[in-house]
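Only one chain is given next, in structure tokens, and it is the form predicted alone.
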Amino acid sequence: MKIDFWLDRWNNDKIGFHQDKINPYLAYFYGDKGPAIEQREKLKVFVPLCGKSKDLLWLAQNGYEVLGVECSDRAVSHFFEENALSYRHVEKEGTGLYISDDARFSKIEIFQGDFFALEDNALEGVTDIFDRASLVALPVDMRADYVNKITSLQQSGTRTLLVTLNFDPAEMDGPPFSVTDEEVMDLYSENYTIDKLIAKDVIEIETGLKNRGLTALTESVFKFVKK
């Protein structure tokens, strides 16, 4: 979907997408089984298309630093506001950068404006990355421009989680798409090391999607490294 899809829902705010609750996997693998806490001040966590999403409170609040990309200045001004969070915008190389400015918690940091528009220095300090909604935003014929984009802005040992939903194409339009896993290994297995780590039927805990007409959904659970 172009920017302009985006910027319409927010705008009109059609959110339907957006999730209130932390997403259980990154809770798990970031916190359960995540790093101890004193290690992960080193640690600085890039989610793409973040929207206002609670993950980014969740990881500031767990001692990781976070970095986000959003289209919409709206979802990205509400994210600070619904938080409480005091903050600073700034202009940095011609994109709006919005930084938390709260004692309380690790530093957040969002560009606003269009992801394959980062510069290339844009993820310097990066160590992992949240996909919980970017790749499955995006219809097929944009996800190989995705993954290349954001595997040029990577450095050599960055972790990835990334979150995917395989339904029949033919009940529901997307967004969110449906993503194969071997799509998944036609995109990444030449420039990352793939482990799948979780799949789970989750269409009856999914009850929005199983109104728009799905009967199954699996959703999966993958780690990359980046070689």
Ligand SMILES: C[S@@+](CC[C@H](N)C(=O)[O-])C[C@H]1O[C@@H](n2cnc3c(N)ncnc32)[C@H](O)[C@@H]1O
The other form holds:
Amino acid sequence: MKIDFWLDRWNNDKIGFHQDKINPYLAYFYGDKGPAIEQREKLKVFVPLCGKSKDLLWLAQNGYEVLGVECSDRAVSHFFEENALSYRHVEKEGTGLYISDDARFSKIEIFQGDFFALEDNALEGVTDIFDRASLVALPVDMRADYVNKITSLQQSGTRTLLVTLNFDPAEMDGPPFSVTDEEVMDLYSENYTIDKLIAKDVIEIETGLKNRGLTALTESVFKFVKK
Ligand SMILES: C[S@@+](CC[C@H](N)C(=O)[O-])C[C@H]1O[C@@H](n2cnc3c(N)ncnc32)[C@H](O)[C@@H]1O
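With the form predicted alone already on screen, would you show the form predicted together with the named molecule?
Next comes the full complex, this chain leading.
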């Protein structure tokens, strides 16, 4: 899945992956179940391959500083405009950085460019990572590179909440792609401690994927801590 594939999706409004609601696992693990409000200002959450996800806004509304990366400038500008957030655009080390300092919320920054080209210090200050539709957006031959890159950018102790999908790949071409628990272990166990938090049958909820041919679908949620 090269960047041109995604730019074409954005330019032609083929963005079925975009959700108008907040991801329930994010709201659960970073909301009531998460850190106390007064601790959140010290936390900075990175959302890789963020699109124009509402999750970015929810995090900023709930006291977390937010950093995203997204290749499509259309997605990034739509995120700020659709959410009525004022923003500015600066060039940082050759990459476009969009910044919203809206006084109502915590700071939101989005790198507009290729995730794989992020500078080594791009995730400075990041304490947490939320990956809902990033790993599963990538075909199998890109996933090890993705994990190597995101691992190289993190400090020890950084927490990740990862959401994966598990289905029979013969029933549907990705994206999203099926990622088994075994593959998660293969990709992450060397550099992370891993807890599997949830496995849920979601075939009746994910009607879009059911309509694409899936007859069974499990969503899994993992928590990692970088060693
Ligand atoms: C499946 S979508 C998920 C978007 C978002 N996380 C969400 O939950 O709605 C994957 C996103 O990653 C972006 N993307 C894909 N490859 C990328 C790359 N190499 N660098 C930056 N963004 C990328 C695409 O433009 C797309 O918006």
